[in-house]
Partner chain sequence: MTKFFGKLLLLVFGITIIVPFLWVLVSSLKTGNEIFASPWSLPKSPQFVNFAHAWEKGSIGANLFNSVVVTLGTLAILLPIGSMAAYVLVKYPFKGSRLILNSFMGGLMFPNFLVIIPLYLLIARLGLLNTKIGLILVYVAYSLAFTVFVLSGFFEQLPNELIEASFIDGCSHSRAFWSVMFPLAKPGILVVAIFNAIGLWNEYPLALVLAQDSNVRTLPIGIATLTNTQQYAGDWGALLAGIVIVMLPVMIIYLIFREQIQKTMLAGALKG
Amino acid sequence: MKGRARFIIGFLSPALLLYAGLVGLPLVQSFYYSMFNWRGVSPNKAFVGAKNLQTYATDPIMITAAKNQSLLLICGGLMILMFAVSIAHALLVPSKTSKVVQSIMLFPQVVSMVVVGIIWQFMLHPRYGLLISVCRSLHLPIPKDGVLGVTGWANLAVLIAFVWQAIGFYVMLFGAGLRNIDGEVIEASELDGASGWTRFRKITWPLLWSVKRVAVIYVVANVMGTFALVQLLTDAGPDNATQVFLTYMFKKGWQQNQMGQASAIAVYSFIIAMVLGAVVWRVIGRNPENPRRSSAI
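With the form predicted together with the partner chain in mind, show the structure of this chain by itself.
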């Protein structure tokens, strides 16, 4: 019995110590540091309580970041879900095209986010990019500084690159969901005369509930974790127009040396992520079949 305990401790402690020390401890400290006016490496720490948190509740760039984050979440999320469900449907028909698409669709996901950001930055480059040459040959007008230099266009570029990078994973996810649906259910619905759009709306879509939940949670995590893409595609510009929480935190902490303020941004971003996660879990956390069944009794 004593040997067993010693064995457990011996085998578990390396992983547990590293995890607690480098993941758990910093997580707790985040909240603590947000209460100081502090330049990080210097020992001068002034307690400012919730002042940093208050400042950043009304900071204009923070509000821009919140808007950008919502744009990615809502527009990006809807685009991803719509495209992924349609493409996953189209992939069910076996063909050469579907085989090729299935093997390349995760490329944007498996290469580094750095590569994704730089590739899109190049494609949209005002002199060398692919977009400018297309526009030139079609005689379309294009902004002088390139699309990445104009507020609005730059936001659209981030959105498109975000969807392009993420979509493959969701196609795979919905593909697995569709394959899990019992073939008999589909056949029965066909006999009942439901086909095409009706069948999708009444049968397939509700049956995908567990996959939908996972997809929405992943979208939330993806959006809240957005950093490298924005950093490399637009460097959060022009003039902070494409700023998101994590790029803003990085700017405050490492480019302006304001560790306390950066921690406040991290705390907000953390709370928002948790709340969004909890909301998603509550709204689509249950099998839609269950409540109906219980209310019928």
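The structure above corresponds to the form predicted together with the partner chain; please give the structure of the form predicted on its own next.
The following holds one chain only.
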């Protein structure tokens, strides 16, 4: 047993050291710097204690950022899961068409988020944007300042771009889960006369529990890590309407040279991410269809 323990520790040690150096240490530094008024370019730091954290607990822009993160998490997450399951189920039968559709949907996953932001910025440009030109040809109402220049429309644009970029991965994830379901179970339900919707609701959906858990955790991680898309698409505007935690942190730290305040925003982002992760694990960590084996799923 001791030899096995040494073997496991030997293989885990490099990864743990890298994680501690690249994640753990910067996290501790963020908590430390959040207690100072520091511009980030000078060795002089003025200790302010919890003042930065108290300030951003009631900061209006921080509250707006929290609302936007919630919009992406709830609306975007539900849209991703709903569309991904439907598309994956529709593409379950192998064919040339399904392969082409899968390739098209995976396209946003193989390009940088920077490229995704530039693509959508071009399509929604108020003068020569592709989608704007289509709307004008169809005589659809368009905001005078363009979609990205109006609060509400800009939030909707970020939401749609976020779902478009992410959905290909989840289609692939749910597709793998659907293909792993035992075909004999499906055949038995068909012999019992179960309709398509009943079969999906009573058999397919519960058997995708482990895939659903992974998908929700990934959605939370993607939402909390949203930065490049918002920064490139709207620059967190108009008037901070599309601000999220990381863009606000970037604004304070790298545009206004307030690293202490940026660290406070990073601390809040970390705490919220941990709370969301704990809630998600608590809610979907146990499989209600088979609670005794939930820890192994």
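Only the largest set of C-alpha atoms that superpose within 1.5 Å between the two forms is called the rigid core. All values derive from a computational prediction rather than experimental measurement. Positions refer to the first chain, counted from 1.
Taking the core as the fixed frame between the two forms, we note the C-alpha of residue 21 moving 3.5 angstrom.
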